[in-house]
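Let's start with one chain on its own, the form predicted on its own, as structure tokens.
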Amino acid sequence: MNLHNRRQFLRLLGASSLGALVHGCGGGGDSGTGDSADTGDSGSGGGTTPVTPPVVNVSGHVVVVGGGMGGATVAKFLRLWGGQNLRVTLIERNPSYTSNILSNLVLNGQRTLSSLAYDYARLRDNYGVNVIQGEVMGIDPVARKVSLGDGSTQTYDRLVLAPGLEFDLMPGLTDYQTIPHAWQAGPQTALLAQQLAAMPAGGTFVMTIPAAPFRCPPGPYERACVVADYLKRNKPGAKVIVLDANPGIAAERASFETAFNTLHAGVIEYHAAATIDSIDPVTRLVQTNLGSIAASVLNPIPPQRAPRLVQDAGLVNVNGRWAGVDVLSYESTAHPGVHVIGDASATTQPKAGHIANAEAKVCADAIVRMLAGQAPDPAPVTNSACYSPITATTASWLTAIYHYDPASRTMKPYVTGEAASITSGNYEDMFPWFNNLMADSFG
């Protein structure tokens, strides 16, 4: 089986989602800068039938940094496309991924953070994976080689990066251990969820939205959404401000605005382009272009970033927070031989799960084919999907796929799509969607 048969099934991945109604997440693609229950390992994420991969027989090194969406996926899309003889190791810090889709409803005692918890022994024992929990503590990119925590180092041939995001501090902060942003899905999530819980009838839920680009999911409207469906039925009186330093809804706008003006008036409170100049973690006052604003419970989202591990490589080179890449085969447009996927990298695709399992895939082709001395595929296919909560029993989605631009030599979307309405069928098409996409990662 040749490349282009690899080139078609990839095509195949992203182009099958629309039709098997997986839906998008927003959270604004950077400028400038993943369904059915269907689980068979070569699936798309997207419910289609499973297609066995055509693999090619190459010889290498390939390290992966990161066991979240994107690095977890690349590490078992090279092996399975590969051949036997790729060497494929991931470097994890911890011994699970803990995913950020679905965590909201963390907040509202709808899920928990153990039933969001994937580990890496599929990884290991189904495809071969060399599985390695340690602490990356830097790049050299020139040796071509990461040194580890421990003192141990690593080589490679190929490189992928999938470090996930940093946080900015917003003013007046100097952690979020009390003031959680929760954003990492995580023991922030929890203590939200009991500051959620603690938080007296007639209070305020503040949370502040940074400006795209930012991680989604969590999704910033959804949460605000879920927070208030929950007050209605556990804390009359109680309501939700946001602060958002967008100029309006960065994302499903229809759905949102609806849910927002009709199912939520009342009890939400937006307000676009908010700046904050000031946080006190004491008081949880918030200092804005609108005044002073008292928080019961406070929910700090910050501006994001590519890790420092990143820019300690030399890495980031678009707006001075993230990594630009060739989305051909997501290598490094500052150092051969890396390749960034997911958050950290700049792409016009949302910083989203589903995206980093697409780009994932695409990587994974490209880097098969590099190391059998061939180009990348020149004309590759993404998909942006996911479900949006809007109260305990209803949800909306999004779904966007794009195509390689030429010309921008970005990828652009050629077809996107909004629920037309907020029902409890999106609900429950939620659940097998987010089963499918993580099977596909990590199973």
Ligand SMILES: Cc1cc2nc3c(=O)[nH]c(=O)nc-3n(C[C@H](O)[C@H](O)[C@H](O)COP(=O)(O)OP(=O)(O)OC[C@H]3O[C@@H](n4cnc5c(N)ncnc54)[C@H](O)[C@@H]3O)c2cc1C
Given for the second form:
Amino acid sequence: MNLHNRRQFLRLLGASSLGALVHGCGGGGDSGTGDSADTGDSGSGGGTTPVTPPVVNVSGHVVVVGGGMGGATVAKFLRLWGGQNLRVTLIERNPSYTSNILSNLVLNGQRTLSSLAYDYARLRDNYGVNVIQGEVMGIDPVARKVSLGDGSTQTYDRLVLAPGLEFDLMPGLTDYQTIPHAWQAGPQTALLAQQLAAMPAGGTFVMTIPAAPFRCPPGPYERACVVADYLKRNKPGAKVIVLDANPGIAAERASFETAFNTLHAGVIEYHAAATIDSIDPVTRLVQTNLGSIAASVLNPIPPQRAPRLVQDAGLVNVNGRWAGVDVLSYESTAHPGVHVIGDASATTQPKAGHIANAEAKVCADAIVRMLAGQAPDPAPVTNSACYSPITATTASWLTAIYHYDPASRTMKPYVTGEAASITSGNYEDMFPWFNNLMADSFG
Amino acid sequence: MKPRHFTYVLALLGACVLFPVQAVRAESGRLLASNCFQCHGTEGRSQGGIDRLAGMGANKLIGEMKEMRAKTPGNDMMKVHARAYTDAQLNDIAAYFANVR
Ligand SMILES: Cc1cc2nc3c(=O)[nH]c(=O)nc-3n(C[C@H](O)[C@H](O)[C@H](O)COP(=O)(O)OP(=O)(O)OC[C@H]3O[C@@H](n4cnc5c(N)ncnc54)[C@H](O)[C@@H]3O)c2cc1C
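The form predicted together with the ligand is what I want next, because the block you gave corresponds to the form predicted on its own; please supply it.
The complete assembly is shown below, putting the previous chain first.
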């Protein structure tokens, strides 16, 4: 081991501590003979007393598609828990990831998009993930192979898909180039922020919310609040019209009702059970069941589904939109050997980044056990947490912890909680939560 | 990585021998404890702003969790998480963090 490698290894030890140490003790060499489950003679490597049960020392190649909240986390924890012989390749189309979480604060100028960017250097350097920038074009679940845009392929022992979502085109629109949904943080978020800044005083911001399930249940209501707060201060007389396809506010109802009816009363006009017949991208007229509504700035949040890649691989088997999975391992119910985590999968858990991170850990742990010929943990727990800014200085929150329910074979809420009130303390707590969550996901 | 390198590094850190009997429980607590990493940092090594759990004594962690459970649900997100694990799960989680150095 040269000095550089040794330093790197020590850094890995520092970063991963006992997890890797246990595996180091148990694993020993790099025989490369494809040895699978260690039988517990764990003293061989370090020459010390056996200290750990035979959980790992697996070998194989796991390919992860998508380096967002779910994909980055699963790659990291596969390396952390899988030991040195588990190769992990992460394929992501972009050189860095822009967090959706906190991206509503780009709309009121409190955050920049670049402050929400996370690259893959730490996954590569500290965790030994093989990171490939590229677009996955196709999956062959029988040959266990994915093909990339540059014509190359990667074969896998197990595949994890974490590609997020695809957005339906709303009636009347051919793209979201001028009428942004901004529900995937990036250029559309910047465009929407510019449009809001350029909006005349007394103008109207119209947003639409699709029927559940959609990414981040409190997110649209949070956006309505953040925009209302911004308009009050910067565009006197402006209004926010919320056209919600759902029968009522779909998350944190108490907090958002308070926000809509008191804090932002007179600014936010909320309509439940709204239907959108068409949107004219030039005149910005929206035809609805409530009649024709004129917008100065228009923000349609479209219905969502698992991306085409997942559909084309034959993995979409829930409501024609989502990939069904076994929540003990997130293995697809359509194809063995393929796991789907995050927004693209159908579970009883919300489509959110914090829960995608938790799903990724259950999936990583299960894959390590499955590669060792064991069964996944029979009683996994996951948790979801979300802070929702309501103004530029206050927030509410929502959290839930899910335990596996063997009878229904689903993750069932075990305890849930919501902020009792909208406070500046919550707003301040949001940032350490965000920073720790992103560091836990991206290294 | 060759075995002798592990020997080297482990000898350097004197690490393997530190391993207590609780390793089995700590191992089973790993996946449960990973539910704390999002807020308290990977393996409990917080990035700041929220308490570090890595290396916290098991009795201290269990004591604090039970204290937070007992308080009426208020404004604090952590109180919800304190009520989200059975006593057996909590023991495994505590064993895990106690073993992280
Ligand atoms: C405004 C807003 C606020 C939010 N706030 C919160 C919050 O407070 N808390 C919370 O928990 N969640 C929040 N969310 C939700 C959260 O961002 C998503 O649920 C989460 O990002 C889903 O993770 P994922 O891994 O499934 O997908 P993503 O994070 O979207 O990652 C998917 C990745 O896959 C890549 N990819 C896709 N297809 C391919 C391909 N074919 N080849 C290569 N790469 C590919 C994409 O480039 C992307 O990087 C919010 C969302 C929004 C829009």
